[in-house]
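In structure tokens, the next block holds one chain alone, the form predicted alone.
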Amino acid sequence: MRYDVLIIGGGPAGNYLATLLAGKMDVAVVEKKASFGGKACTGIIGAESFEKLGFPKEAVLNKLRGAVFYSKIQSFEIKRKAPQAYVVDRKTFERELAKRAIKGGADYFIGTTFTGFRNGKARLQHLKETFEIEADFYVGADSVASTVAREIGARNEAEFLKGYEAEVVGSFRRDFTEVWVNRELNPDFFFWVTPVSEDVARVGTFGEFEAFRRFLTERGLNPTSIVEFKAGSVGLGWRKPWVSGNVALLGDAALQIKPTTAGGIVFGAVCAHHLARAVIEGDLGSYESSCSAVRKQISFGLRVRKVFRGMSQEGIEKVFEVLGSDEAREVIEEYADFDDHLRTFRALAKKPRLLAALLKISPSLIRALL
């Protein structure tokens, strides 16, 4: 079999790229799972990005118009009248994108594993059958643990963390997500409580499982009220290169992931547009450089994460005091974008009093902001 493009990985990035190319080129998608979804994913996507990228509305489970941030001893709230983010069902999200691609002419090989390249062809296995597909271009969109990345010899300059998320039954404020920052409970990452409905929320963190377990108790949630539990891994940093010959990496396989929140759906989709253009033009050389905006966001997020890792809980409390002030909350509520943290921080840095207060707490934080 032969195609113009073979996309290895039928997650959000791979399926989204397939929708962009289907009908313009002969496209095939290989997905090792027998069905879509299944990965640990909170599924929060900024409303502005969701609409701009044309994501499937059928996948929306809930709309968020604000967030409550908790430290060990204090809290503050950011809110808007209109929804600023959507919570999606990952299975429906991937399935609807795949349906679009198939209707556009893409072929899907479900339950099929990519095992490597041989003589310029992709070797695949479905049940006990082994076969090959040849393509002009290959795209690895096969998760953080990318087999395609390993095949092209991509190097990692990244921090890899284990993540845990559960859907828990309780009582929640449906249109507000919760962000908990307590380094005494978890020095590696923050905790989140994101409602799917009034009585179910996705609760999770990255780091040690014991931290996740302790947080459930701290938040007053019952471990025996969990109706779904998932674990997974994330890579925060760089995977180089994104392109080797006629092979490109996309989405989590390229570590196109926000280091501040570990979300990757939007970054993967944005880069899919650039990759689709490069593929259609027949030259992958422009792909990586054309993703400069995403690369800038990743670089910024890594600087912020470095500051967080070096900050004590006492320092975090001081940052909360500044960000919880009326002036800071007004700036955040006006400029905040769930998928563009750089814009939010730059807006904060333009306020002299806020800048001076943050500088007093941590000069390294200001260097990251600027």
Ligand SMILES: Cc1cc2nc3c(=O)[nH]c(=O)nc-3n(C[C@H](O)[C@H](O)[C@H](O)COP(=O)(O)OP(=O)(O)OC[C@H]3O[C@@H](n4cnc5c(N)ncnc54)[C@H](O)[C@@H]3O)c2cc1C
The other form holds:
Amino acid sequence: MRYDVLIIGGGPAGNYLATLLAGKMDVAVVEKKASFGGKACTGIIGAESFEKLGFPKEAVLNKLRGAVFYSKIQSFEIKRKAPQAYVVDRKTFERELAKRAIKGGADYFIGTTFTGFRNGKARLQHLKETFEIEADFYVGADSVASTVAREIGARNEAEFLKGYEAEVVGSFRRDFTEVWVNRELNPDFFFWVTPVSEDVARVGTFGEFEAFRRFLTERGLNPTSIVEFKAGSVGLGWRKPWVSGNVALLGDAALQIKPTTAGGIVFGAVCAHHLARAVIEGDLGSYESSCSAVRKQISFGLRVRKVFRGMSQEGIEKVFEVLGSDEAREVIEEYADFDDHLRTFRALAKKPRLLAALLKISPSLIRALL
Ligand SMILES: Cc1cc2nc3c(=O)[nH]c(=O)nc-3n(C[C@H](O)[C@H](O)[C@H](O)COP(=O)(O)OP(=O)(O)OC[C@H]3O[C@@H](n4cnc5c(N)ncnc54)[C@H](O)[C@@H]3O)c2cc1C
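Previous: the form predicted alone; requested now: the form predicted in complex with the ligand:
Following is the full complex, with the preceding chain placed first.
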């Protein structure tokens, strides 16, 4: 069998790329699972990016127009009139993208695992049958633990974190997500409580499982009211290279993940557009450099993460005091962009009073971020 492009991995990134290439080239997708979805993922996607990227509306479960930020001792709220982020059902999201790609002409091999390259061909396994597909280009969109990345000898300069997420029954404010930053409960990451409805929220964090358990109690949620629990992992940092010969990495396989929130759906899709263009032009050479906006966001996010890791809870309380002030909240409410935190930070830094207050807390914080 021969194709122009073989995409390995039918997650959000692989399926989205397939929708961009279907009808323009002969495309096939191999997905090792027998059905789509099922991965640990809260499914939050910035509303602006969602619309711009043309993601499937059928997958939207809830729309969020604000967030309440909690530290150990204080809280503040950011709200807007229009929804800022959507919560999606990952199964529907992936299935709808795959349907779109198939209607456009892509071939799907479900329940089929890529096991490696041999003589320039992809070796695949379906049940007990082993077969090969040859393609002009191969794309590894096969998750953080990418076999394709391993095959091309890609190296990591990254921090790998385990994530836990549960759907918990309770009583929630439907259009607001909660973000809890308490290093004493979890030194590795923040906690989120993201409603999918008034009575169910997705609650999660990255780091140690004990931290997740402690938080449930702290937040007043009942560990025996969990209707679904999932664990997964993310890699925050760099995997290099993204391209080797006629093979490219995409999405989590390339660690195209926002280090501030560990969200990867949007970055993977943005890079899919650049990769589609490179593949159609027949030259992968431009792919990495054309993703410069995503690379800049990753780089900024890694600096924010470094500052967060070095900060005490006392420091976080001071940052909360500044960000919770009327002036800061006004700026955030005007400029906050779910997928462009650099823009929000730059808008805050343009306000002399806010900049001075942040400088007073930690000059190195401002230096690192600017
Ligand atoms: C707890 C948690 C919460 C998260 N919350 C969010 C969130 O709210 N918003 C957000 O944007 N991101 C979130 N993420 C990150 C998000 O899940 C990923 O960035 C996203 O799934 C990446 O999509 P992908 O297509 O690159 O990879 P994946 O979703 O991992 O898809 C890869 C696909 O490749 C398949 N595959 C793997 N190996 C092979 C193989 N050898 N052969 C064939 N197929 C293979 C897999 O079965 C899978 O279907 C979260 C992650 C975790 C762990």
